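One chain comes next, on its own, written as structure tokens: the form predicted alone.
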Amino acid sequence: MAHFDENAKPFSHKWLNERLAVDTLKRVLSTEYWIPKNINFLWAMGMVLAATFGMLLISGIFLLMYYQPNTQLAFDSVNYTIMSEVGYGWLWRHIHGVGASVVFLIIYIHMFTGIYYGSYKRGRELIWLSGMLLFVAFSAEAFSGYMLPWGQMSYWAGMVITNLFSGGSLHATGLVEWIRGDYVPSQAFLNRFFMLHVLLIPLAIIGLIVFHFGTLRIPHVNNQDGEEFDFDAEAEKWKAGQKKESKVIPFNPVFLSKDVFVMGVYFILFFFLVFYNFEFAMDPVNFDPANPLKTPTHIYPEWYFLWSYEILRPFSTNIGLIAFAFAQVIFFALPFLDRSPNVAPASRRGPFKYWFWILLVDMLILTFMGKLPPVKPWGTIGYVAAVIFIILWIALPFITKSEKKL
């Protein structure tokens, strides 16, 4: 039973401390969460991707101060008034629209560490799942955030990503116009996205965030050799003061450190993007106003989406919608499709570290094709890579189960 000390002042360490645990949860989650010595920096992408979701965030709230979201004024309330008349305007907007772009790419490499190293195996599976679920809210947050400028491209690639859940058919069951609100891209349509992308989709985000950080506190990080040790006894050794044969170290402040001197040299490079390299984040189509009467002459969506986009576009309707279904999902069952007893890098795995390679130079294949119109030879290379795709996931259970163990 907890002793208060009732002469404590009101909010002070100690009055806190009573009441919420501040000194047992700086140690379960902080100073004595033990972290592997043998990781390298490309272990500091959740903390940078955490950090960029800060800066949409804040960025996402000055830019809410003056955007309309009215199909009237959306285009104008973008391109002119946050532009040109609101001082820094186009500071916000810029750090906001490079931030969306950069964001993919940091999860990206988180992913690609996490499955070239394993870290979805052995009792880490709800880390990679709740990472997948991060993945999924962040790609329809960044959607509803594409739909907002009201641009050309906004208002087609609107049309187009809601017609996939016609299924197929002209006739479906009213799906699609429900989640539109008309039967066309409209103000109805443009509140819904509205309210997803600045409320629902980030706190959802959040929550996320927070179950994922949450997952990984019990199983423990992975490391870049896949070694398994004993964190308690490894700890001891550190607070006996034998540091150098510890192999653990405590997230705060010796891992929170290198966190924050890799985050350093990130920022350096967001913000030269942000200030000289901008324009790679806008999509110039996007810069005409939406006009309902006027097909773009090649809808896409932002290159983070491409690859799944280039394995639905070299199909039949049907066809492309399951294979497109199977992108989305497959990441998913990662950890139940690898039969490997091995937790380690990928350059230790025999066949699968072609595996990875193969997905890894197939899918920016995807992405480049995905860009490009389905001409020839794009429209042939586009349908080879997403077969390839779909080969690739059916045979890693079998690629993965005659894994000798190392």
The other form holds:
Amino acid sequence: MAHFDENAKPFSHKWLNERLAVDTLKRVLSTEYWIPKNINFLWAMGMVLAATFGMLLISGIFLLMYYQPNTQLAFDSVNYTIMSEVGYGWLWRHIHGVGASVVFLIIYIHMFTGIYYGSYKRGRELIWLSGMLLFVAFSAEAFSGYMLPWGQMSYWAGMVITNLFSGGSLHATGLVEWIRGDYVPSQAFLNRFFMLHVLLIPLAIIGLIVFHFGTLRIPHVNNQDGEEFDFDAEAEKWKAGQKKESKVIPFNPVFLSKDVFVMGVYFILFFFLVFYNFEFAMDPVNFDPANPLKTPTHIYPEWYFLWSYEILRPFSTNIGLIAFAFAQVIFFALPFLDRSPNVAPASRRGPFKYWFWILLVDMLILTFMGKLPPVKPWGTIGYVAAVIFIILWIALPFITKSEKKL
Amino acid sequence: MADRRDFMGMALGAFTGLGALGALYAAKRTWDPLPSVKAAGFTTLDVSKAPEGVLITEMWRGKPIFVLKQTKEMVEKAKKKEISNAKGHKEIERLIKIGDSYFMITVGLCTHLGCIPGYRPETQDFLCACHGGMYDSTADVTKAPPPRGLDIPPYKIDGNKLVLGEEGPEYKKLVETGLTQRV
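Next block: the form predicted together with its partner chain, after the form predicted alone:
Starting with the chain above, the whole complex follows.
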């Protein structure tokens, strides 16, 4: 048995240390978790995401108190009860709606930062993969949450997205009905997506966030130059008082204080949107109650799904589904498709520089085209952009293989 | 005693595996549509009073059902036109004959991703606003992305009436020849 000092006062530092090793925990997880100095504000996006997830969790808890997962009551419980009866119900709803939209903006910035600086390369593959799992979990969370107000967009998005699982010519209607628990989205469907949204997926997200942090601890975060250095040696310098010479800073309190500053700026913008410009996150079509006998004239997903929706749309069903499935999983393969040994910003990596910017612009074009009705010339532009997206990923191993070692 | 430990490990693994399979099966069954949902899957349609050339929307299993009694011109056209992805078959084969009249009776959900196509009386065709798919007056597809015409629900002719959800001989023949798919 371990040694416990019988004179230690309950809950004193020593008492806690003997039982929980609080000093060791604090050292390993914060005061001696080293972060490079050579970073910029983009490195704060991880903590910004964690904080936004916190906002979603807290606002969600309050929404849960009055929401009714029932096809007859859901619409009014959101649009009437929560919005006009519950004190400050509108605040939670607007935080939740704006947060769900903004969280994807930050996720995309976080992802493209990683791609630009090569932060998915050797030693950091698991950071990328766990991050992609988080992206999938957040997508499922966003979709299931979108079902809950049971408006027209909820219903028809539910119809269209669950139909994707019929696999085109595979004609797996049995699978679709199994997912829905009915022939069409109905009570069983609403109830199970409610369960997924408030319990199963958030649990998975919390677990994945812990895993994502875990994958970061040993390889450490990347820096602006992709420079590899000895974290132990640099840490020794810092601890010896050579703070200026050392290339690293401790996570807590030094890095965190910078993070908190970025978060401060971010939350000013966030609450500006929540209080004054929340409409962008509230689609007007979803303020009509679900009607199984009438499709809205134009169906489109929320902006963060538009690029992959536009990869599905311009093709015939089967090819569209294959292209869509490709777009959903291909980002997972990034650490293995990039054959170059260089860990450096894209600007110093030859052809990869162009690959990065073409990919970014192409996804922006797909996003804009996805919002427009499928008529000429938008349909054609979307088609070309979808083909370019696929070509870019097929070309990636060849482009990066020929890259000169820096 | 490595062997005895191996045996214990395998026995534990096998029992846990069995339990996991059982739990998975129970989870799968819980997600299945309820018997009451399955039982409510039959609807009787009386189409004897349907007007010619006007689209009527009924409901079956929560899905919209299109009923379009064909005008003479529509029938004439359907006798000549081939089904777009079933060569050698004419569109008239997909129409349901009750008495002397021909009816287009289909599930009103686009075969692409399940939006409801809108009927345009002036051009006598359907346009799906979601992804731009088009169908003619017999619900055969005329413009992609939909892979095939609107699906015909399982039906059984009962005098002047139609029982949706039950597979009559006419419907079975349609499925066998590949002119519609089970929905």
